[in-house]
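Here's a solo chain for you in structure tokens, the form predicted on its own.
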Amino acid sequence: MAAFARHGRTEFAAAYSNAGGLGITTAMSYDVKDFKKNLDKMEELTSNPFGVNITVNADGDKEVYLKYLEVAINAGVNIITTSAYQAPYIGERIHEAGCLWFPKCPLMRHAISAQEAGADAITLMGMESAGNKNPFQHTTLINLTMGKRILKVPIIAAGGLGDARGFLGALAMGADAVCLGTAILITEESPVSKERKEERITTDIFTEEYHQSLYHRRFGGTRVPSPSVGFQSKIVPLKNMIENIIQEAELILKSWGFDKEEFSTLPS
């Protein structure tokens, strides 16, 4: 699960694990003082496993963000996300504490810094994410292509990822897991209204003005979703639009002959 500025809430993390992924919850959602009684309610939400994100800002104040890291390890979170800038300091307390950081990154120097700063797996963000854009990104698939020959720790794929083929492809072209965003905000959990919901159904992502606002080329947030809303028709359960994605997957790769009873990209 991404990890959301305002929307990456308990009650919505808590459904994305109870639908079978890992549900992400942001601290920053969150006042210091708040969030152990939201990690709490997460317990007693899902008994699925869950992690933290930390969304480090430039000019952020580096003891705040290691105040919310206090929390999620005191509590027994053993995953913790980073997103945004890069946050070595964190990644080290992490550690330090037994735990798994997963930061996200845009840009292959990002992740090879990431990986050398000792990342357990990293997030590569495909310049069809949505939210905060590098005008250097690569697409999703050059960053998972590339990634896969470069780093040496499992990569997470994000960017324009909503439907089975999607999600098969990720792996084909190197993902050990995938992350998704845009797509979850239109399901029934998801705290965003309702019209905002239908209005995201409806993007046709295939016109010029849309094209522009996504690939603006320019260090910033984005005016529009990721492009994962065109595979979404209607509002559903999380948990329905999870199993649809594994169960048209299962379909597919029966199609193509595959066989067996599991499917796996860890190397034997």
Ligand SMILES: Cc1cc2nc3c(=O)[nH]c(=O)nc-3n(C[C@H](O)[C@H](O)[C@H](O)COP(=O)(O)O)c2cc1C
The other form holds:
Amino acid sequence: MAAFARHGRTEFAAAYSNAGGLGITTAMSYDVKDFKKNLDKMEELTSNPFGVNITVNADGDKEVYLKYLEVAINAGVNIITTSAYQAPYIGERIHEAGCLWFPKCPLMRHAISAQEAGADAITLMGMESAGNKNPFQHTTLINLTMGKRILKVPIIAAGGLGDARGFLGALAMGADAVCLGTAILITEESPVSKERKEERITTDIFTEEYHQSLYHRRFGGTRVPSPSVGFQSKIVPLKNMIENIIQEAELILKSWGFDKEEFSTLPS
Ligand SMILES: Cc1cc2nc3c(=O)[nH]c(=O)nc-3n(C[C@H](O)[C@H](O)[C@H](O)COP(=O)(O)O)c2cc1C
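Moving from the form predicted on its own, what structure would you give for the form predicted in complex with the named molecule?
Now the full complex is given, and it begins with the chain already shown.
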């Protein structure tokens, strides 16, 4: 699960974990004093694994980030994702506490330095992604195929993913997992308003205006959702969305000649 300022709340993250993914609570969705309460709530809402994201601004307060981290560590969370600004000091503390560190990187050089700093896995964010953009980002395809050659740690693919073909494509290109952002904001459990979800579903991703907004080639966020809105035509429960991706992926693999017994979601 991707990190979401404001929307990356406990209930949403728990629903993602319950649907079979790795739910991520975005720490900055809460005041540090409410964060602990919300992690306790997470324990009540899911018995599946979950993690926490700390989104770091270059000029943000180090002490505040470390406070969020301490709360997560004390609550027993053992997977921490970081994003935006690279934060080796956070990575160091994560490792000291015996937890796993998954930084998210837009550029290969960031990924290489995160690997050198000890990252356990790296989310590579292609230019198709929503959220903050780096003008020198490559596509998800280039990040993954090149990343597979260059990096030694497991890679998590992000950017424009949200259907079975994107999921399988990402695995084929070198990813070990995928990170879903925009796509899951259009589910029933997402805290985004119904009007906003409907607006997203009807976004035409093939206009020049959309293209210019998404690939604006400046530092900073984009005004539009990622092209993965194009995969959805209605608001569905998170569990259905994830199951559909997995089932369709298995059907595609079967159509390619895979007939292994390990498929588990297709009706026999
Ligand atoms: C509404 C919204 C808010 C986001 N907020 C954050 C954030 O606070 N921190 C962060 O690291 N990424 C943030 N992102 C980026 C996502 O974590 C993720 O990298 C991106 O959505 C993946 O691309 P996709 O949208 O094509 O799936 C946000 C994305 C969206 C759509």
